[in-house]
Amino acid sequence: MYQQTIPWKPNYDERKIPPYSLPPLMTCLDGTPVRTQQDWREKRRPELLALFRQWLYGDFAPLPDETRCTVVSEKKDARGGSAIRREIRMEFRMKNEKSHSVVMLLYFPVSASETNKVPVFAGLAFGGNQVATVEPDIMHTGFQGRNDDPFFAPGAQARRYPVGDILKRGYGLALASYDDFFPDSPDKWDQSIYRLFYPEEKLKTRLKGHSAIGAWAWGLSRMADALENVPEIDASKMACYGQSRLGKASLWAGANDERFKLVCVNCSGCGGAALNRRLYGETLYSMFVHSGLGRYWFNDPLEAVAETPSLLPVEQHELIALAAPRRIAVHSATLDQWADPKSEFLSAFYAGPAFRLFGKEPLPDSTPPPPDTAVGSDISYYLRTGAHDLLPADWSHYMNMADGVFRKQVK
């Protein structure tokens, strides 16, 4: 039935979704059921991580031999005196003298101190750090070849980062350019973090066993490393966030790095929170055959099943389940049918048994909520009115979720 979609054409008709079944979340590969938390932690969770590495996201790059973090600028009265702003260079160094550096932009309330540490949200920005703020003295980062595109101009995406609201709620915000970990282009492997670990000749074409999403997720974990050394940040209270393809990356980072106690994902679509098998809006086929993005976003074996995702041994509800027993917030937008909001909801719903195993609350039922109404606590789903974006309404719900994790109450 899926072959009927060739030549490529997106489907937005529920009646044309072929029948599908999901891999059993709580059954191990050898057929044994997951009955205890130990079964999950020691057997099922490692199995799922290995399958997602093999089929979708590739291996996590190793740690560099050394990471040096240097404060390259500090402004103690940023944003009208409400914030301390730092730019921190993370320099990843290898014993063979290879190095790669990324500058992280960090805001936190002026009231924060070594004795009054604050929780923090860590994420990646499309373009350089300068897109997130109208402040003129921000260091320009990211892939400089994008400078002519107004979407990547200084301050162009400031609406996505309501820093004032985040500071008022008592949180810090850390961000870095996704381009600085892997420039979003199929021919930039030699400018990515993978150049630390592989010879140049291997990076002239697609690197087997790795992906851009893997590099972006690796970057989120390296940001967590750096934040652990910021005296005013409570590193036991970190959340990761991401929108669109960076939502795919935040899910993968949250699956691998349990230091992120809250995983926030927005409009991530197929290969993110949405079920690959539903064949609605964005599909694996569209990413590999139509746009070609899948050929570097994902690990290379995924292309072989892009037309027949039913052959995948894993599904995205299992990726969401890898956040258990931590909290996860899955967001969609009413006008973003490409990302298949219903599928993102269903994926969160079907992840429920893993959370229930730890005494956490799954989503209450399989009926999606109306727009602008958040449901769930440990797994939460929110359908925002509007388009494919990251907006203050999303942040308000993320911070409500964070309050429940870090302050033991939900506003």
Contents of the next structure:
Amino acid sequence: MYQQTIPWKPNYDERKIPPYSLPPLMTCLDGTPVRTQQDWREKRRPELLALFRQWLYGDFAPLPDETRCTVVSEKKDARGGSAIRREIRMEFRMKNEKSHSVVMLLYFPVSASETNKVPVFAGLAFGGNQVATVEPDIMHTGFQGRNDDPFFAPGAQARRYPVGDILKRGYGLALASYDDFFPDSPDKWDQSIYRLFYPEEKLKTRLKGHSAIGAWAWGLSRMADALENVPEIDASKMACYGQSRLGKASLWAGANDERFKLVCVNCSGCGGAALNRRLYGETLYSMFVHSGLGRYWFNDPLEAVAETPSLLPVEQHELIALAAPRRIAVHSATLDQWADPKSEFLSAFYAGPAFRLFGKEPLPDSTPPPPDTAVGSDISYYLRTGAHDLLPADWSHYMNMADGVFRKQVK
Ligand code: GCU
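Hand over the structure of the form predicted together with alpha-D-glucopyranuronic acid (GCU); the form predicted alone is what we had up.
Every chain and every other molecule in the complex is listed next, the one we just looked at coming first.
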């Protein structure tokens, strides 16, 4: 474990970024180039996934022995009659009687039906489901016992969920509290989904081989399982989304789970879309010595290389590349220098060759676009003016990206 001798300070000066080079995306570990789609699918993609598991996010937890989905509430005239709202309990059960439940909130347009299915955005929320909308009769989920905290009050984060716009554009919106998959704290392994798979003694301290981000990404995949069973949802048209640490989770979920045909990654920063080697704003090292978040957000081997990310055999552009040939939208915010917007852009740019291999469009230019101007179609980058947040302007671009893939035939 690092002992901090000199207090860590973020660098915000481009001139102080040490020179770095990226591991070559299109060369396999054994030195052979990736020339064909088959090389990518059968060799490079699996080896990159294995490296990201080993070094950053840990193994994806297995499927529970059984998942039972129960509709615990339905409102047919939600949001002034424009939406159907359901709360769906996902109960993960193991043969040894262990179980873990999470309630997902789902909205979709009233016009949706079994013969008129709609695409859906699935994501995790800070706080509980109730924070997303001002409707007063939503179950409080996540952070049980902290319901008097204004951060978790009904509608407290409604600005992040323009439900009306999403419905108007013909999409469903699903969300669940990230806290219900892994409470965001270093000592809560025994309250996370990992308790389904490991004995209690192993969960008293940090569980080797797994991470909190891994649990959140797993949660997104379980939401996708549940959505596959909602008759009004077109499960061939699912997007995942997430803000900040949940953007990191969305990126990791999208890399693993190819049912997400569009991956939306908002202000994800360090350990998300930002390049580890750029050393601007938050760094992996700071996550270990400064905030301590690294000690449970990531897999344990990361700690040994966090100070010298050039030792990592992977870089974050390769994580973005794992979305290929599906679509991915990487968003930053001008005031979010902590997350290093330029680096988030560069990652998306350097992921280009994997998309090109499938006849998809890489980002056209190595220079970031001006604020509020989206670039790219299969990989897209958008820098919103403003602070670290998920806002209607972000959603508007995510839905443009979704229109491009879901309103046409998915290739
Ligand atoms: C902190 C953390 C970031 C993270 C952010 C968030 O700022 O350092 O890595 O993305 O929290 O999740 O809001």
